[in-house]
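Next comes just one chain, in structure tokens: the form predicted on its own.
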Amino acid sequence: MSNQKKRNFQIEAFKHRVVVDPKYADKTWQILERAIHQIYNQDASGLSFEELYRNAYNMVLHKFGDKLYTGFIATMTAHLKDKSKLIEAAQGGSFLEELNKKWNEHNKALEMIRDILMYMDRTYIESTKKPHVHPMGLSLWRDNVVHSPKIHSRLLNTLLDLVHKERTGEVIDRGLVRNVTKMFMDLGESVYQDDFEKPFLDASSEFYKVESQEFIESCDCGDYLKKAEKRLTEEIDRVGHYLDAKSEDKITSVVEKEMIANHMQRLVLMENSGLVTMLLNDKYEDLGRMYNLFRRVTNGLATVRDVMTSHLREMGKQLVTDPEKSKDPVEFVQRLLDERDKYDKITSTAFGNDKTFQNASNSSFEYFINLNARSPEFISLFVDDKLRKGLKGIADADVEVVLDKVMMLFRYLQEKDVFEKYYKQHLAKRLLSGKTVSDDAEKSLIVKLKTECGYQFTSKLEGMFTDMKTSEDTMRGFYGSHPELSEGPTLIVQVLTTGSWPTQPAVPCNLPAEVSVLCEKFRSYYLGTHTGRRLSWQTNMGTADIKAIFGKGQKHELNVSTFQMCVLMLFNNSDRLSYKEIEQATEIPAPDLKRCLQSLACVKGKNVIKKEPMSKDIGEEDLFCVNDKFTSKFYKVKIGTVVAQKETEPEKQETRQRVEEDRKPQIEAAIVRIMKSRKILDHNNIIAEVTKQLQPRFLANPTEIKKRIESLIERDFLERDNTDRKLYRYLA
């Protein structure tokens, strides 16, 4: 390495010193200040810009940047002091014209001293950290002319006395009214909130206070909602006209509080205008608006559904509750249906579809259906009623429409096996009679039920459907086998897999020779064919079609019940029979046997037999004989059992009770499920799981869970714990 020595350089100052004018900074300032005067003037054509920029720069160069700073507001402190005077004797409704020229006058002076003062800007400002021109020169506007002490107030109360006349009606320049917006916003955010947007909403808010006041004692709900949809439409138009964008949210609460918040309670409870009303007489237009209106406050969707919760609840408690509405099952069903469309239809028009409006009315529902013990029954009922008749000539489409109603109803049971067990009645009464509509429509029933609920709840009901399929091919092989029974009598048997099909008890009864003739030969056949099985008759399940000879000779074809058939066919042997000989005759037990007669004898058109002495009941000294005189325009009569289409108090309890015994075994399974899987759980926990585990199918009542948990201790598969009676440990 060289160890030369380092050299330090060092540049010496220029030795010439310049010499400044020291009048120059004095005369530049006047030529600039005479140049700021003819602008303001508005006659500043005649000024050379380049060189004025030029005088500008030098200045800073020279140092004397703080003398063209200071001087430049002075000048322009002057010039806008003479505005402001000029603008406050403007008078009436020149003011806000003289404003708003004068404002645009200032703002084209200021664009062009701010290119004459460039240099300045870019240089001095910066590394001094005062105000910009630009910036400067809207202060100044802002400090003496909107701030004036005379223009100040003055301003305010003409933009709001506008605003007010526009809300009344009247026309006004919304341009002009734009543009001073306009000119607060440009002096910055804090002072068109300060000096104007605050005292607007301010005003805005008494203004919309007292107008709510005046509406809600002259207006019904409808008509206020009506009103306060308006005039937020029309703040927003307003905030579009000729205000800023942020003041939107600001005016529209203001709206919202004044007119909807402040008077939601009193609106929605209004007598014959509010929400109930609208609910009753469909105003599907109102209660949207009422739906959109309140949605913007706080509480307010809230407030609309419990009014419309509890106005449901109570009426469709006094739906289910009225022994009037009770009376026809499927008319009671109808009308929940016809609740049920009704919201949905609110719902999805006014609503929105809204999910807190679907599950309010879906709980409400739930609530008073299950208020009425007998829905499971009316609701299988009102299906039966369908599927026998009333679904004739309707296209699938809307057999499937009607179907998920149900469907949407029996969601709604809380006893599911209850109907299950009326549902299982009435399927095997439909499959049976053969008065089903159609069978797809049964199967589709069938197949939403399992989707619901799962493959053992219909299980049975389809074992039901192939019991009926296979008795179609068991009686062709019958006949098949015996063609000697071609001529006389038809037999047609259904055979019922016991378990399947709802437990009936083994009716007594005699059949006619011919037809017990023909019912051993099945017997021999059917045992012959299927070891290991036996046959019991439920001749109190069957029908049958026999030919009758009146009188004059007129011919019909009757369609009776089995008991009925028993009971005619002992005419042909005798004239005149008393209730007793029938009764020993026949051996029909004693309620069945007056039903049947009744039917033959009492119903008006069906009158096939004569009853002496005729009145409407059967007495055990009647007696009955071939009514000889009876017509109908009909060859074929179909005579009905007189049965009432509700179970009677007596079977509605056989039922309840079958439908407790039946909930024995769940709730037991449900229990061993439980505890195989947590093996120690405390008495509290089992009664929840358990009513959650079983909630699907029905409400276990924690009584019976706690009997069924005594049960399987008793049997061994639980134990209580020796320290916590209220524990309890599952055993292998």
Contents of the next structure:
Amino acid sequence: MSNQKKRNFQIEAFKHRVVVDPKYADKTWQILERAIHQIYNQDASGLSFEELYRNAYNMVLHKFGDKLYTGFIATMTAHLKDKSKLIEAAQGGSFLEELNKKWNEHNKALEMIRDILMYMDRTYIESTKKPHVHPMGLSLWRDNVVHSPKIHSRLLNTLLDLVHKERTGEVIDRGLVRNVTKMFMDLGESVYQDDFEKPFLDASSEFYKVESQEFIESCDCGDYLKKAEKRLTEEIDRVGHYLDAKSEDKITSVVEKEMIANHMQRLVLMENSGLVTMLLNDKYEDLGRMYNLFRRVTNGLATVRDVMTSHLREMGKQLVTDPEKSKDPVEFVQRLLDERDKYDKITSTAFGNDKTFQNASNSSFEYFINLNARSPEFISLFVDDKLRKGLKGIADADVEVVLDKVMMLFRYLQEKDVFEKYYKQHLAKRLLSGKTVSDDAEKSLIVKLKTECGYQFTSKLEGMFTDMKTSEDTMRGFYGSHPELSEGPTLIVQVLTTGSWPTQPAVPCNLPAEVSVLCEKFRSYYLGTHTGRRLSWQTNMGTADIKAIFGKGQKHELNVSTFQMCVLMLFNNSDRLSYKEIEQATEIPAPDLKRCLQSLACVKGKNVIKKEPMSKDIGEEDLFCVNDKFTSKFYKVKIGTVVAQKETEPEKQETRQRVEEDRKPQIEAAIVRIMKSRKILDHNNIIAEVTKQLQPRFLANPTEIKKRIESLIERDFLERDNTDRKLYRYLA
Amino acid sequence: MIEDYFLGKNKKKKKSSHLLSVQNLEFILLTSMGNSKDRIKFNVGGRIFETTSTTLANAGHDSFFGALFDDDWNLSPPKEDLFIDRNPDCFAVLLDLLRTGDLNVPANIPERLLHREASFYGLLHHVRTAKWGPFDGNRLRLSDSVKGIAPGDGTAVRAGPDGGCCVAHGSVVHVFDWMLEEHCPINLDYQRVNDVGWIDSDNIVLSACEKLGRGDGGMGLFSSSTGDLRYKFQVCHENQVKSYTAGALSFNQDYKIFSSCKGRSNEYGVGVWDQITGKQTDFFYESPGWSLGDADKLQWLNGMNCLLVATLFPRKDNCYISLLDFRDKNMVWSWSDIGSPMAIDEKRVRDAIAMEDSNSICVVNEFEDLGFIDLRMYGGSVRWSSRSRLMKSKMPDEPCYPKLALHEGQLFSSMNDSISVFCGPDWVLTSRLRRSYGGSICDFSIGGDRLFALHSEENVFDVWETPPSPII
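Alternate state requested, the form predicted in complex with the partner chain (shown: the form predicted on its own):
Full complex below, order starting with the chain above.
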């Protein structure tokens, strides 16, 4: 302590020698102080900058920097206290204006004071690490004016009041508010945040809490969203007009929280106007608004998505499980396509093609389409229908559109192999009966299936097309080598590769002699050109055109099946035949024969045969003769076979069984493939991997996989691990 | 018209003013060309000067002229001469500086007077930047020699970032600003100084020996302008504060300070402190059979993110050079001459410096032979360059071991009374700095575009700088 004093004393002595006038410092400071007063009183025109600068310089040079610094702070503080009183005195609306005016004056004065004190700013302040003149002037303003007790809350309330007024529709002086908020920003980020932004956000939160409550009680969902959207844009505008740009995120999140996040569930589930209603009534605009607003809050879109998904699943479930609807497969699939189109449109127009929404709607479709085990069949039937007749007169581009849509549905199917089975059957029928409308459309669909499921999936389908093509060539060759056959009945043979086509047990029957001769000729021709092949006749699938002359000379050409032809040809030789005789002569299996006779004798308008007794069903004791009185408006008469377009129950079982049977080798192949690469794997992992590998084709049944594993173990492809029975080991 | 050049003033204050770039200057000239209102008349200490506000705008906002032309002062148009009560001779020099960017001081004006005047106008920075040009080891000229009054030999000289330097003598460090004016000397409990370094233009770190049992010494942070001790760094071992001797220093851009440390018992190694908080953040303990705590040199390698630590002969019997990675406390590279055949040609490493660009460490022996060690190989040997200066015969009485420095692709090596400059990929000798008196150079340092060389005998240091660029 004594040391310190001593040193001080020495410095005093030193100063005295340099500065002649002991009151030099005081005098100089008085000049500067007077100048500061004049500057604040806006009376600076008479001041000499050079003189003031020099005086301030001299004070610092002569080590009175401290006196200058503290003096400047004290003088400025005193002025600001006066100013603060003047601002306090301002009444009502002029308060802000007064504050703003005084702030501008202070800024100008501060600028000039800093000019005078520049040397101090650069040397004394720099080396003592004190705050510089400009920031010091700002913090003095903050402490003496903005934070003075009579101004602080009044200023805040005035500002909040103005904002509230603007929110309720009044017009306010935005320029003034901007100047004041700008002042807060100039005073530093923390001042802006603590003294204005935070209370502003709190007040906004309160305001919107009340308002949103009011709205939700009185408005429906669509109107509420409109209002929320309007408020949000208003607040963003407000930030642009008179707040710091950094406040935008904060105020929007307040509005989002109060107006949307807090009422999310209620809005979405609002009765008669919520999301479900919007979806049902195609309110794209409202849906878009909901999406854009809910996107802003956490879990907002998830909420919308969940409600949409459950609605879609419920709706879809009703659609596919309604027994009424599944009566007509075409109608059924058309309904699915319509729903699909609708949700596509919703996601693209209202939900901005949001991937998560696309996925949600896709997974919902996948969910409910597979609820109905007959979906694969129906989709195939729909395609069948379209390709048989529906596509007439539609432009190629539109055909593509329809097919693409069908492919969308196909993608949802879990049991794609079932679809394949049905598709094969339907395609076979189309090809063999020549019913297909457009080869291009057929091929285009095959290409689509190929890109979707790979070469494997369509190779057989393509094989069917090749067979059709080669058969044409074969026939041309056959008739070319047998020119004598141009007379007499014409035989058209389609040679189908076994395996490519849906196999049906070949049902033999006795063909009429004229035909069987021809058949023999063809057989020898074909086997002559293709050695090592075996031909078997699928008489159950053929058709024949027969010219017939009835009792009164009516000539007709009858289009019948091969079985029907066999039956009708019998009547060339006798007028009356019993069921037993027909059965014996043709050797057609009883159920087929019954159906065949039924369609010849019992269908109104096409009854070319008379039956005794006249009844709907065919009995073993019935007698048949030619219906001489048969008439028809048409020359050509097509006699169908009584067979449903949809397959019969046992047929369905059979298809199902065939599908199951076909799956077995595929499952086994998958197991072996996996085990070959893994060598050792436990049960659960095998099941998981097999399921994954087969997913594009069908959903493998775990019990079936287990059975396949057992079978592979029996055949020494795999073995169980000796120590851990859950592990399987691949045997090379 | 004048106001226009200072419009930006109200918006933002910058602490330092800079000479406007040439382009800017041209722009301003163009806009004011042929405008007679642009002219300004000064009466400085009785002499009349006439100039333009364009010229004065070069002084920047943060100067006397910047403040003078602030819109708030009713100056424009000036009614009469503006009187300034200052030295007219110096004003003429400074006005020329603003006009041309060149500093030409007549012999009759003492430097100190000019600096004083420049300080009044806020033009010191302009003077400093005009005084010498960007550093180039091949264009250096001796600008000054400063004689000290210290009793003992010099330990170290360190260049500051803006042209100043500090010189360690025994237990005191003398601090000089860029005008080579000496400030208050600094000391840490008057303990022997081992190393010293600049954190920035205002902060110096000093490392010193400990005093037995007193807890003195260690490491301290000082203000370069006032010489005040601002902070004393501590070493903690197992949560106990230990007294220690701080050795070589290094700093990095992440505001860390590194120092080799020798404590009472276990605290041997390299300590790390935070420049902002002053707290010890890490300590790399030396492993048995290796030396870190005695290191002669620390060098932070920015690209490799690790610290080079070199302990050299004769401080230890052997040389140890290692690279430490503090992120996983790992010695990522090391080299030592333990076991290598020696004594035949006495090629012992006396200083080492890492050169990240060429992935090598350059070393030097007592005959100023340069050697290189490949950083990419572990356990490589020194590849000595064959250049020999044939001076084994005439060693001075008081030899100083060579020191190395690297600056923007130029390698510097001191030997006896001269400093050699090497350039290019093969480090060809391109220049030699030599001055006849003062004895051997015991240390040198490059920084703030200047080179300081400290001589051992006469207690004098030289300042080398690059002259400003030629007129054409």
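Residue numbers count along the first chain shown, from 1. Rigid core here is just the name for the largest C-alpha set that superposes within 1.5 Å across the two forms. Everything quoted here is computed from the prediction, not taken from an experiment.
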{"query": "Displaced residue check between the two forms: His482, CA, 2 Å or over, core reference", "finding": "yes"}
{"query": "Displaced residue check between the two forms: Pro199, CA, 2 Å or over, core reference", "finding": "no"}
{"query": "Did Asp545 shift 2 Å or more between the two forms, C-alpha, core superposed", "finding": "yes"}
